[in-house]
Every structure is written in structure tokens, then in C-alpha cells.
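One chain comes next, on its own, written as C-alpha cells: the form predicted alone.
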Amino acid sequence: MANVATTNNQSKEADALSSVALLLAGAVFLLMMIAGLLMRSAQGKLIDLDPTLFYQLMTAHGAGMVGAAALSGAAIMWLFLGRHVSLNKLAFKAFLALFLLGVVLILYSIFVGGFGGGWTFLYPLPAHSGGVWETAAAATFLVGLLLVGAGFLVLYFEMGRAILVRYGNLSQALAWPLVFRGKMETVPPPTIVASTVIVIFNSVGTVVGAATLAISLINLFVPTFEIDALLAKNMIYFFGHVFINASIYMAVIGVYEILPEYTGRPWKVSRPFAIGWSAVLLFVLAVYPHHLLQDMVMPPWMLVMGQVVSYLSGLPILAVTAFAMLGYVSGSGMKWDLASALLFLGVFGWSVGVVPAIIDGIISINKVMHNTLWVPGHFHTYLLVGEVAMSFGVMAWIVRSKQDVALFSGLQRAVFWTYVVGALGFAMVFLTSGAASVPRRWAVHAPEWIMQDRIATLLGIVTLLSAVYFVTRFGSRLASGERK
């Protein structure tokens, strides 16, 4: 009995840690949405914004949204992985401490130091600001990112350790006997398979990113310590692509764990499921060259690989998640509430977001479209309608009450559909602007583009107001003790 009580207390503490992290991520989402609205308003000539401040906001917005998505995804993964393996809560506390310290340094470097080089910290730009920021500001930004990366490595090390203790080796955790022999004595649950894949590929990606950051940091103070710029760019985009994809994959674990509560159908690991996630492990690591299709000095085989893998990378996970979800939901008689609707929307947004990514991954189209607002349209679909919606769904589930199904016919349903229209519309304006060759990263827009900017601003306000409802509802219910 004592062991059961101890386990229950540990579970409650793990749930509380995940909830705090999700609340922090939600607050950052709201702040970064405000930053995005300020930039769109400035482009639409609704407010005056100094271009220097615009690029500082762009840097904070990019780093902040990626960081918040990763934080929320990590909280979701920690919450549900803890159902299947024994995790040490000190690792999550260390992760949060490193993450928050890194965020403080990043914000200081931007809004006090004036750093505005973009979240990609593209080498050697941090060292060549043209007098806009000092070396110390660039160094603070890079150290902040290094601390965030170190936090994730601590977290993944603990998750990997716990998985290996429970399943013995990676082959068992990945369900490879099921993949290669078609049978397996004890098949791991979806959360284990997905978590193992994520731990492997994002550990690799984070280490590569950390290496690039360390080299760039040394270069700031010792200019003779150099790295080939093309190699550095490959390392940076490898890290960036892997890291943001991991954020979405971590959030999907919430779908695997929560929707069966609504459908009454357990989400099991089948052979196609295991094959799909094993393919993800390879594709996520190989697909990043589609970000470098305009770099003509790249080896041609890498550019071809980037295009081909772009076609293929979305198929395995869509087959085992999106189509499988439709099968689980169809005919189940489930009753919808805010949590299940947001989770369903998140998978939909993730699936739809694949389409503009594949289009941009075609070399002939990429030459025209890549430096336009088409690309922000793609990843705003992925995030706003995908990962962020999933995170809001998990938040709603954590504080779900028995009355929420009945309440979904009123205010909750209205706010949900307002978010759908706002977020999808906001992303679509980016895509249509990109199709019209409106460039990205421009602080000042030509008169012909202003109407689209103003429409995006209006839709952004609608999205923000809906997001405020989701986050404040989560926070207020947590404060009042309403938690699953």
C-alpha cells in the first residue's frame, strides 16, 4: 500500500510539473502572438515601428514560438511517458531551470543588447552586425540558446534512460521485432515508440545545434577560429528542422493517449504504426536540405535528396496518425468537448501544413517561392493550427470537468470555431501573399501588399483573443484545483 501511495504522489507531482510547463508555454504563445501582431500591423501601416525594433521582434518571435512549442511538446511527452516508465522529476526541474535561464538571456540580448539576427543565428551574422548590436549581445543570445539546448539534452537523457530500463534496448522500444518479423511478445504502447524515436533524432539534432553555437560563440571573440560557412548553415538548418519537427511529434503523443478516452478504442501499435515511426526516424534526419535548395554550391545529390524526401516524409506519420485517427473516431459515438475538438484540429492542421511544405520542396518552385511569405504560411499552419492547437487541447483535457461536454454547445464551441477561422485565415493570408511573391522578412511593405497585411492583422487579433481564452481558462482552473 505504501508503494502505491508513493507512486500516486509521484504521478501527481509529474502532472503538476507538466501543467506548470504547459502554462508557461501558453503564456509565451500569447506574448509571441502579440509580437507577431505588432509586426503585421507595422507592415500594414497601422502602427509605426522602427525597422530595428521590427527585426528584434522578429528574432524574439521566431525563437519564442519555437521555444514555446518545444516546451509544450516536452511537457506533453513527459506527462504521458510517465504513465509507462519511471521518470526522475529532478530531470524535468533541471530542464525547466535551464530553459528559463536561457530564455532570460535571449530576451536580454534582444531587447537590451539589441540583437536582431533572427532565430537561426546564421553564421557568421552574429559577429557582423554593422554596428546594430555589440559582440556581448550576440554572445548572450548564443549562450541563451545553448542553455535551452542543454536543458533538452538533460530531459532526453532521462527519458532515454527510463525507456531503456523498462524495455532493455532500443529495438524493443521501437517495436522492431514487429517491424521485421511481424510478431512480438510484448508490444510497447504508441507513446513508447514515439518517445523513443523523438529522443533519438532530437538528441542528435540538439547536439549538432549546440556544436554550431559553440563554434559561433568562440568566433565572436577569436575571429581566426572559423568554420566553413556552408557547413555551418547545414548544421544550423539540420538542427532547426529537426527541433521544430520534434515539437510537433512530442505533442502528437497527447492524441495517442487522450482520444482513446473519448472513443473507447485503445490506440495500439500495429506493424504499419511501428514501420511509420521508424521511417520518421530516418526522414526527419534526412529531409533538411530542402531548406537549402537555393544554395547552388550545395552538392546536387543533397538537393535531390531534400526534394525526394520532402515528398515522402509526410506519408508515414499521416498514415499512422491522421488516417488512423479518422478510423478511431468514425463510428465511435464519442461526445465532443473542447479538448477533443482541439486535438482533432491539431492533427488536421499538422496534416494540411504538409502540403505547402511539399510544394516548397520542389526545386523549380522553391527558386521562386522560398524567400516569400509562402514559407511563413507553411509553418504558421503547422504551429497555429497544428502543434499549438494540440497543446491547447491537452491543457483543456487536464482541467476537463464532467460538464464540459454539455458546455461545448455554448461559449466553448464559439471560441473553438473562432480560433479555427482566425488561425486558418491568418496562415492562408501568408500563403496567398507568398503565391503573389510578397517577400518575407521585410519590415516595410509596398502599398500593393498593405491590404493583405491588414486582413492578416484582423485575423491575428481574432486568433489571439481565442488563445487568451484557452490559456486563461487553463490557468484559472489549475489555480482552483480543477485537474484530472
Second form
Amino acid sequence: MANVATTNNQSKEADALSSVALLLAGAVFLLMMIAGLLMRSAQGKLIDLDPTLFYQLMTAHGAGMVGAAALSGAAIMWLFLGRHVSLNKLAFKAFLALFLLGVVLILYSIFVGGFGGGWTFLYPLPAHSGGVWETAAAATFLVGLLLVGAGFLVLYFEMGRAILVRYGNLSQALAWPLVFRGKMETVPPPTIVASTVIVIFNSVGTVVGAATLAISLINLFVPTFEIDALLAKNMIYFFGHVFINASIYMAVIGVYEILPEYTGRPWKVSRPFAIGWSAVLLFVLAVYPHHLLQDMVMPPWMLVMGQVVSYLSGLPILAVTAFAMLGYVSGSGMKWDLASALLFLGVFGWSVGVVPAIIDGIISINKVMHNTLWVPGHFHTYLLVGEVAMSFGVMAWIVRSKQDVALFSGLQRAVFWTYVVGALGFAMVFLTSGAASVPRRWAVHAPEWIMQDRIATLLGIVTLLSAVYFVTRFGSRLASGERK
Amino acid sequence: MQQHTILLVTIIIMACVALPFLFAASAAKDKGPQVGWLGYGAQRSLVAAMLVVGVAVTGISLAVWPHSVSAGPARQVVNVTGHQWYWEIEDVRLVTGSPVVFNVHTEDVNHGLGVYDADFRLIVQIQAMPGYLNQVQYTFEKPGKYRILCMEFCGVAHHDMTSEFTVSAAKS
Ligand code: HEM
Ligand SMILES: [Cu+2]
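With the form predicted alone done, generate the form predicted together with the partner chain in the same format.
Time for the whole complex; same chain goes first.
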């Protein structure tokens, strides 16, 4: 009895920790959406923004959104992994502390130090500001990112440890007996398979990121310490790609765990599921050269790999998660509420968002699409309509109540659809602008492009307003203790 | 392929991906058999179909290596160097009809050479990277003014990194 009680208390605290992290991520989402709106309306000449400030906001928006996506993903993964293995909550507290410290340094470097070199800190730009920011500001930014990375490594280390303690070895946790022999004694749940894959690939990604940061830091203070620009670019995009993709894969765990409560059909690890996730492990690590398709000095085989794996990565997503979800949902007799609708939307946004990414992964198309607004177009689809929708869905689920299904006919449904139209529309305008050859990361837009910028601004406002509703509803229900 | 065709094809594929979501969402309320029309059989044929399409697209799109640069005598060569924040373009006379090879360098950080036509459409691009020579080839069909825009974020005046050059009609 005593044992059961402790476990319950522990899981309550794990819930509380995850909720705090999700609320924090929600607040960052909102703030950064405002930063995004400022940028978009400045491009549309609706407001006047100094380019220096524009690029600072761009750096903050990129780092902040990627950070918040990763934070919300990590909170979701922690919450549900805790159902299957025993996690030490100290690790999550250390993670949060490192994360917050990193955020403080990043904000300081941008808005006090003036750093505006982009969240990707493309070597050797941090050291060549043209007089806009000092070395110290760039260094502060890089150290801030390092701290965030260190926080994730602490978290993954603990998650990996807990999985190994429970399942003995990686092969069991990845369901490899099922992959290779078609059967195994006790099949691990989806959350374990997914978490194991994520812990492995994002640890690799984060370590590479940390190495790149360290090299860039040394270069800042010892300019004669130069590294190969192509190598640095490879490392940065490897890290960036892996890290942002991990946030989506982490959030999907929420879909695996929550939707069965609605459909009444448990999400099982089938052989295709296990194969799909093992493929993800391989593909996520191998696909990053699609960011370097316009570096013709790259070995051609790597660019071909980038193109081919971009396409292949779409298969496990669609076949293993999206189509399985559709199978579970249809004919289940489930009832929609805000939580289930947002989770469903998240998988939808992720699935449609990979389409423009795959298209842009074709080298000859990339020739005329690379670094146009097409690129923010595809990742805003699978982040804003994908990862962020999933996170909002988990938030709504945490504070769900019995009346939610009934309530989903009125205001909630209206806000949900407003978000769908706003977010999807906003991302589609990016795609359209990309097709109209508008370059990305331009503070000042040509007159020909301004109409689209203005339409996007309007859709962005609509998106922000619905997001405010999702986050404040979560926050106020949490505060009033109105849960479950 | 023109960008508008690419956009159209993309939207069509996105709509195809969206359709089953709409079906499943509207079939959620009914009580029916588990998995049903989206069973493993359907999943497997879907993956098979996607693989066939993938092989075809890969073959067609890579039949000619997109970064190939001709070594023939008919080619014209122009050196372009990126600086924070301006382009330095070698002053050579370029004509239509025979390939132009851009030799792209940078003196400081990464830049991106994007060539835009008279309709302000991006027709070709390549990165400029410290310590490397990147090359890109394009055969201009129409004489006239072409613009250059920077395609890789390079700091506070990135959007001011524009330039132009002229292509004249080849004597026939
Ligand atoms: C209402 C919501 C949003 C608005 C208005 C917005 C707006 C923008 C704008 C204007 C840009 C710069 C585009 C350019 O290159 O010219 C941008 C870039 C970006 N956005 Fe958003 N965004 C929103 C939501 C999100 C979300 C939810 C995420 C991720 C979870 C995100 C991640 C990013 C990233 C990573 C970049 C790239 C920054 C860079 O190029 O350095 N955005 N966004
Ligand atoms: Cu530039």
C-alpha cells in the first residue's frame, strides 16, 4: 500500500513538473509569435522596424521557437515515459534550470548585446558582425545555447538510464527482435520504442551541436583558430535538423498515449511500427545534407543521399504514425474535444508539412527554392500546425474535464478552426512567397512582395489570438487546480 | 520546372495527404471495425506505391547532375565575389545562347549568389563559402538586365546585397 502511494505521489510530481514546463513553453510560443508578427508586418511595411532590430528578433524567434518546441516535446516525453519507467525527477529539475539559465543568456546577448547572427550561428558569421555586436555578445549567445544543450543531455542521459534499467538493453527497447525475427516475448509500448530512438539520435545531434558551439567559441577569441567552413556548415545543419525534428518526434508520444483514451483502441507496437522507428533512427541522422544542396563542393554522394533520404523519411511518418492513427480513429465511435482535435491536427500538420520539404529536397528544384520563403513555409507547416498543435493538445488533455466534449460545439470549436485556418494559411503564404522567389531572412522586402506579407500578417494575428486562448485556458485551469 | 508548377504540384500532393484525414475524422463518430480500410494491407501497398514513385522521381531528377559545369570552349566564365555587404562582379561581356559559368567566392562569411530574371524570378543560385570555389552554370536565353540577390544570411545588411549585370544578344 505504502508503495503504491509513493508511486502516485511521484507521478503527481512528474505531472506537475511537465505541466510547468508546458506552460513555460506555451508562454514562449506566444511571445515569439509576437516577435514573428513584428517581423512579418515589418516586411509588409505595416510597421517600421530597423533592420538591426529585425535580425535580432529573427535570432530570438528562431532560438526561442526551437527552444520552446524542444521544451514542450521534452515535457510530453517525460510525462509519458514516466508511466513506463521510473525517472529521477532531479534530472528534469536540472534540465529546467540549465534551460532557463541558457534562455537568460540568449536573451541578454540579443537584446542587450545586440547579437543578430541567426539561431543557426553559421560559422564564421558570429565573429564577423561588421560592427553590429561585440565578440562578448556572440560568445554569450553561444554559451547560452551550450547550456540549453547541456540540459537536454542531462535529461536524455536520465531517460536512457531509466529505459536500460527497465528493459535491459537497447535492442529490447527498440523492439529489434520484432523487427528482425517477427516476434518477441514482451513487446515494449510505443512510448518506449519512440523514446529510445529519440534519446539515441538527439544525444548524437546535441553532442555534435555542442562541439560546433565550442569550436565557434574558440574562433571568437582566437581568430587564427579557423576550421573548415564546409565542415562547420555540415555540423551545424546536422545538429539543427536533428534537434528540431526531435521536438516533433517527442511530441508524437503524446498522440500515442492520449488518443487510445478516446478511441478505446490501444496503440500497439506492430512490426511496421518497430521497423518505422528504427528507420527514423537511421534517416534522421542521414538526411541533413538536404540543407547543403547548393554547396556543390559537397561530395555528390552526400547530396544524392540528402535527396533520397528526404523522400524516404516521409514513409515512416505517413505509414507508421499518420495512417495508423487514421485507422485507429475511423470507426472508433470517439468523441471530439479540444484535446483530441488538436492532437489529430498535429499529426495532420506534420504529415502535410513534409510534402514541401521533400519537394525542396530534390536538388534541381532546390536550385530555385533554397533559402526562399519556401523553407520557412514547410517548417512553419509542420511546427505551427504540427508540433505546436500537438503540444496545445496535450495541454488541453492535462486540464480536460467531463464537460469538454459538450463544450466542443461552441466557442472551443470556433477557436480550434480559427487556429487551423490561421496557422495553415500563414504557412501557405510563406510557400506562395517562396514560389514567387522571395528570399528568406530579408528585413526589407521589395514592393512586389508586400501584398503577401500583409495577408500573412493578418493570418498570423488570427493564429496568435487562438494560441492565446489555448495557453491561457491551460494556465488558468492549472492554477485553479481543475484537472481530470 | 517553373516555381508556379512546383507550387501547384505541392498543393495537390498536400491535398491528397489531407483527404484521408478528412475521411477518418468524419468516420470517427461511427462504430465500425478496427483499422478497416486503412489496414496493414492498404499500408503496405501505399508504401510500395510510394517507393515506386520515389525511384522514378530520383531517376528522372538526377539523370543530369544538377551541379554539372561544362568544360567546353563555348562557355563564358565570370568571377563573382561576395563581401559584407556587396557583390564584386568581374566585368565581362555575357551573351545569350552559350553557357555562363559563375565562379563564386567570398571574402568573409557565407553568402549566396541568387540570379533573378527580368520578371524578378529566381532562375539559379549557388552558395559562396569561405575557402571554397563554388561554381554554377546557366545558359541565358533572353538578353537584358539580370539581378543578383544574396541568398545566405550574412549579417545586418544582408538584404542590401544586390547587384545587376547585363546579358547581350549573341551575334548570329
Ligand atoms: C504566429 C506565428 C508565427 C509567426 C507570425 C512567425 C513568423 C516568422 C517570420 C516572419 C520569420 C522570418 C521569415 C523570413 O526568413 O523572412 C520566421 C522564421 C522562423 N520561425 Fe516563425 N513564426 C510563427 C511561428 C513559429 C513557430 C510556432 C515556430 C517553431 C515552433 C517558428 C519557428 C521559426 C524558425 C525556426 C524560423 C527561422 C529563423 C531564421 O531564419 O533564423 N515560427 N517566423
Ligand atoms: Cu550576403
